[in-house]
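Below you'll find only one chain, the form predicted on its own, shown as structure tokens.
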Amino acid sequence: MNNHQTPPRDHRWAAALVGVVAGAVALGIGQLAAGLLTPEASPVIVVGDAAVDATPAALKEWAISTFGSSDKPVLITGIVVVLALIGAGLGLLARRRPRYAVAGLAAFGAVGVLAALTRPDAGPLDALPSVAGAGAGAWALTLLTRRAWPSLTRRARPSAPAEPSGDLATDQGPSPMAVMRAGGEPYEFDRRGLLTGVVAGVVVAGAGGLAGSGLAGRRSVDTARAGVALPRPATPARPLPAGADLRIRGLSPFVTPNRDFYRVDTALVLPQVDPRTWTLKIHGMVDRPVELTFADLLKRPLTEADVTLTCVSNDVGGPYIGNARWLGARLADVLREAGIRSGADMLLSTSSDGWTCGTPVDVVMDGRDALLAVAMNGEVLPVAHGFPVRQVVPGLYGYVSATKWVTDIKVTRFDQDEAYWTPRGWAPKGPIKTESRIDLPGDGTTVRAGRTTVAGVAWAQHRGVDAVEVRVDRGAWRQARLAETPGPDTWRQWVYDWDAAPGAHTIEVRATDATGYTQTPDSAPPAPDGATGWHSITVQVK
């Protein structure tokens, strides 16, 4: 006869609920421990970061294109849902094999420990949140199971089937409901004991999670950021020319507000880097390694520059592009002080969370405004955009140029080192391609017949845009009117006045850069080095 007693089928929901609540307690206590020790070591976050690193490039690209800037919340939600399902399974297992269920929680704690300790900046204390969470979850699972089914934790009389040797006695909960089991023995299900235990578990999980988040928030760098006084630029940017922004409703403004600037990176939790302890090390193939503090950087001559950044994940017509006025130290000047050795052709920069980026040396050294930026649109860098220091290099996609939270630059060679995205199928060098986008009218919208404004932006960073053309229904290409621009490193607004006739119409746009190159009509996906093709929309005219 089976020595293990199994709850009736109509109480499996209760066993699953016990497992889910135990899992919630594990996450809440893990978050609390992370808040006390290090916010980046939260079990969900470290497992999520590991999942991001292990995800195939094609799947990452799909997530970015499908969910946009919500890809990280979607990933975290997915992890929580999976953990809830696993918790429900462990709750069911706990009724028959309690030791196996506890071992399952320990295994997931071990996964969290491994993920935490393999982070680039990990320390021994980073393992503790996962250990604390797994321990709290195992305790909650055992306690809730005993409260719901007290009879299964008592030793059975000789005539009853033997209990598992690992079960311990417990107090009977109030108001047990007897259910007959095999052999005529009562199977007690204590509904009140279950519900009170579940409520207590939810309170513990919620309080732990909120307290952990609060502790993490108090440890953020917001106060330090607010205390940074930006020096005046030694080389200020020229005032924007009149007419740089056409100020057409629905058209992307020439300067993208910080709150609207796109964000694409691998960080599930924004790195909280204290500027008082931040340093930047420049080493490798140099004559004189350099180490700068934040104070050192602010004392250097700072340059202002208007630069448009673009993500390589941007589809044709996509949103992952923005223009800002940056303030920072010229990276080329710092590298000259270090003394770049002959043969070096790559800067392998590393962010505080371990992400790496490979930037061609010749691009940084050719005179363009490649910056170690400390400010964005007149204010200290937002944490989401790299505070305290990030790279900004005009003319290159962000994955090979725009390292946020940068802490290390190794001068090396492309044939000796690889950055994060290169082994994942992306090109080692990523010059931005000439592209254009229609902002209005919106795709699929209905407009009135008559004079209609068609407008958008075009870009060819560090080459500049010389012309934009629009055509309707595959007719003749017509020149659009271009806005002014302060230089070749920014996007350029354009507008075309269209006499719209009733019916369905397709509108296309293409740009020509200052080298005479006109963007190709051939469609290509973002991987491996940027999307191509003409952006087109369809509208209905009435």
Ligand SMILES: Nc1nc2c(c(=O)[nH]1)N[C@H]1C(S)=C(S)[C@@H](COP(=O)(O)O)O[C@H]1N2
Given for the second form:
Amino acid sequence: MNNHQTPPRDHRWAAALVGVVAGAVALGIGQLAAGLLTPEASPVIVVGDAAVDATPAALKEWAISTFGSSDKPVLITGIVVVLALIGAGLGLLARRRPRYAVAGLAAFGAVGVLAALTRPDAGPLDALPSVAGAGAGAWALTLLTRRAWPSLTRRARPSAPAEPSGDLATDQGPSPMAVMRAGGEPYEFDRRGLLTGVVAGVVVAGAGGLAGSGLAGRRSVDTARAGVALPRPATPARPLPAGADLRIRGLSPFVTPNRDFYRVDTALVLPQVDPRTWTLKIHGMVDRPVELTFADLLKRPLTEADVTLTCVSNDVGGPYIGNARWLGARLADVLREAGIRSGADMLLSTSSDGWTCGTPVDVVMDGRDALLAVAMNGEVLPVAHGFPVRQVVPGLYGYVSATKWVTDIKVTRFDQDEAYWTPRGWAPKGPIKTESRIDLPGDGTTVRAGRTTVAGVAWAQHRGVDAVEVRVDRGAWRQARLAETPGPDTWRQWVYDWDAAPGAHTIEVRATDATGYTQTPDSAPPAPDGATGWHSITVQVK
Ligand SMILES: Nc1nc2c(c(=O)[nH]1)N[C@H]1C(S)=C(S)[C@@H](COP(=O)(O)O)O[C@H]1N2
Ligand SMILES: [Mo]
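Condition change, the form predicted on its own to the form predicted in complex with the named molecule:
Following is the full complex, with the preceding chain placed first.
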């Protein structure tokens, strides 16, 4: 015998709505608990981060190339849609199999607990938001289902009034309203009960979510960041040569303002690292393990350097490159104090959110300005760019050098350790390739006939750019005029005056670095170790 009631197929929308609202209550209460207890363990964020980590690399690349920098909003929207669909499903289930629906919510709570507890630096408290959220969701689901279908409660009783079951029959008894309706339709639907319940649920979810986020935000590191006083550099950067920036409209400025600087990382929500509790551990194949505080770092003699950062995912002509003046402690000095043991060839650095990066020891130790950076363009490091401390190593793509929110450096060997992107199809080592980009005119634009400025940037970090050539319609290569640079670690602006004749034209660019190497025309995709090929644009001249 089955004493579960089977409501008619109508009002499915109501059941789905109940499920969605119960899911929202779960998330809102989860967020509130996180805000009160453990801001890093918000269920949506820990599950989202875990989902990002579990996503196949190919799908992630597809998402980045399809959605660009809006990949995160798209991902969050996707998570919300999936959760809403699951909530709707649980709502439908709750009418017939309430215990299964509650079990479904519990399973979700368990996923949240697992995601929260497997994060680096997780504590037992981190389990609570997911538990609280799942509990609140189950409660809301049961309550709302009862409100919408009071007869479900009533009809579950007649044969066995005292049945101790975990489903909807465990109510205190039929409500007056249900009694009044006892002679009505077998599965009456209480629209008003549903709507008032839904409104209450939405209010609880919204208030919980907002309050939770606010509480978490109050603990944010912004205040701490605002209080950091930057020391003067012991070794200031060489003053920028007067001609480093050609100041051409539409050309990337020599210094990329922090707000325009590209951002690439795996963090769904920016890690909020408190500089007062931050430490950097240096351990592994060293004679004396070191642990530095932020204050320790600021007491060291700091070096300032102009360095152009580049992402390995940058397509030919792409935007993932920027140049800044960094201030930081020399990584080589810190490592020398720890004493690197012979045989070590890799620095495996880890961020506060568990991302890892493998940097060759010899590159960091060869005298270049490899920094534990605390400032960017004269400003305390922005949170998005790694506050309080990040690595900057001239000449290496960001994925093998530029760890943001760095908290740990293990001195090790490439044959013993692997960094985050390596098993995902990217090369263990990533020296930046000699490349160049046309910034203006824009690809596909129309320009007036006559003297036209073609300009862009070229880079070959730590080697330096020696020449840039431009050709039109596959004609002869012409030398572009180069801007000055402070050194080999930055990009270099270039400009070419073109006498544009009416018609459609193709413009190509190629750079030659200081080793004499000229950019290959062979086009290669970003994976596994950086795109190659000549940037090419077409313009209409009128
Ligand atoms: N913690 C952390 N650091 C990171 C990454 C990351 O995903 N997590 N991405 C790296 C990559 S791939 C690049 S290109 C640079 C980008 O630095 P930016 O965001 O400051 O431009 O950061 C590097 N540092
Ligand atoms: Mo990158």
